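One chain comes next, on its own, written as structure tokens: the form predicted on its own.
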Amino acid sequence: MTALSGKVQTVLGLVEPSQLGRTMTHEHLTMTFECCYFPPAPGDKMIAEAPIEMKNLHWLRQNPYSCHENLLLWQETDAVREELLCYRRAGGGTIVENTTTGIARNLPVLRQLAKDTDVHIIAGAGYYVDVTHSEETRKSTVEKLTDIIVSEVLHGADGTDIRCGVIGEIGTSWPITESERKVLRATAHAQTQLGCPVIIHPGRNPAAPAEVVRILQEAGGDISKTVMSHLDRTIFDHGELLEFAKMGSYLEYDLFGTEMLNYPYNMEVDMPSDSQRVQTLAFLVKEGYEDRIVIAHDIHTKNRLTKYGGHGYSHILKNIVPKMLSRGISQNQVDKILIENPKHWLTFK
């Protein structure tokens, strides 16, 4: 038990949790993706160096990780800033930001941002993938990156006073690399000492997210306060996502809004479209997981902003909620998984 226990925990201080209000639990509003640039095919050259245009963003929404200027959201506060205002009119109340170190986390433009538009945001602290380590995080020991994960949520981050109040996305690849499973213990064991949720981003394949849950159960992890992200573009089978679901994480559908025909990142995975998101929720509830899914967009490169015809940080509420009620999804269960359930995971023991 600490001051934390029973608190959510902004970039602007603690709140109590029924201040949360409709919450996105996976989203990013300054960061730069450059760690997972992917280049351009030969004859493609041309249009991913051009400056982002209105012509290109049907090239840019199918290759969006081949245009370095995409990569750099950081650069789009103001938009961002107007973003969220708009997603306070529609009806939002907190972000959760999932930067974390080695992606530009920026944690005094969150503080600026909740304070221009009175959204909660919540900083995540800790590391992603391992191509983003630095020498001295692969050095580090695993109790050395606990203590500094306890530190980014009890005293501030980045030389700031600014607190984390969740850590992730603890980032994995795939196979998980040894750095990455010293973080993931230190994750575990920096939860245990806070009582504190934890999100995770797993790798590209099926076998990625229990394999996580494992290793943080094996450190001591508490998985009923742990999201597994991107389940979207990860697991398929619905015999195997029950199996996965009965580990007893939260199930985060995390990519609406992205529909691409390639997915440059694993080729065998087909990209669903938002349609069939909702059919995969409309499962899960039936299946009565409706008390652990949490949903999102993970914006993360500038094509996914209105300023660039994108759909925004509002399209779930305006766009997503409608089609889940048409599908069978009641409005009580929608608000357990905008509402209650992110609620429930950001809530210090």
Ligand SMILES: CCC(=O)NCCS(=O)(=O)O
Second form
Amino acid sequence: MTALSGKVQTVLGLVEPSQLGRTMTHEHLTMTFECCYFPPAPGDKMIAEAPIEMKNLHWLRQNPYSCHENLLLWQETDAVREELLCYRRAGGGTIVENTTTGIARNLPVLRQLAKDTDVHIIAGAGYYVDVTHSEETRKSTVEKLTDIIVSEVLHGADGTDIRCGVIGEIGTSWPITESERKVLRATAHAQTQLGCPVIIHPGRNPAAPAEVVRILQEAGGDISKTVMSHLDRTIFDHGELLEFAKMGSYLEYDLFGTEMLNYPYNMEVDMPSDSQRVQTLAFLVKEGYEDRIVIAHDIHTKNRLTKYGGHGYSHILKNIVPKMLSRGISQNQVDKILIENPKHWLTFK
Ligand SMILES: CCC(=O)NCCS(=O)(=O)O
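Switch from the form predicted on its own, shown above, to the form predicted together with this ligand and output its structure.
All chains and molecules follow, beginning with the one already shown.
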């Protein structure tokens, strides 16, 4: 038991879990994704370097990581504020902001957005993938990393008094690097001390989620309080998905709104459509996992914002929920996925 037990920690302080309402468990409001820039095909250099405008939007949707400007979500705080107000009007209550060290977490901006919009915002502690680790992070011991993560939750992060309410997204690559393994062990140790929620970004391989869970388990982590993100681009085979689900983490489908033909980080992946994501949710519900599913959009580039012709933070509430209902997922099950499961995950033990 700690002073946080039974509460949820937002950037504006502790709240009762019942206050959260509908929750997107994996979004970004301000960050940079420059670490994952993917050079355009030689013939696309001109369009990649041109200012973002209407006639480029289709190309951008298909090649979001090949346009440097598109990766700078931190430049769009005014647009994000407007979108959060829309999200609130659409019935949204809470957003878990998954930006961690390495991709320009900005806690003062998150606090201001929460004040301006009345949306509960929960910030993430810890570290993104290896390519963003500093030399200092690489050299740190597990104990030192644990202390830093614990302090980000108990006292505040990045020199502020703004406290994180989850650990993650903790970034991992495939194969998982030594530095990432250390961060995972530190995550598990911090979670043991704090009884807090954890969220993981797995590498882009079907074996990655289970390998992360094994590392967390060996270090004493609480898998029942851990979300495995990005399953929509990671595990495709239903048998493998059920095997992974048995390990006990929350199962997150968080790329709603992303439809692209060629996924540049792993060309073997056929990125599913939103309809296929809903089919997978219906399958998991049928298999008895309605208490373990959470969903989101993982907005991390400009083209996903409505300002750039994207779907925005309200797409799930406005478009995906009706689709879920029309595909046999009941209102009660939708409420579990959007309200009850996030609430249980986010409440400190
Ligand atoms: C920081 C945002 C993020 O990691 N999003 C996941 C992108 S992908 O790995 O699913 O392509």
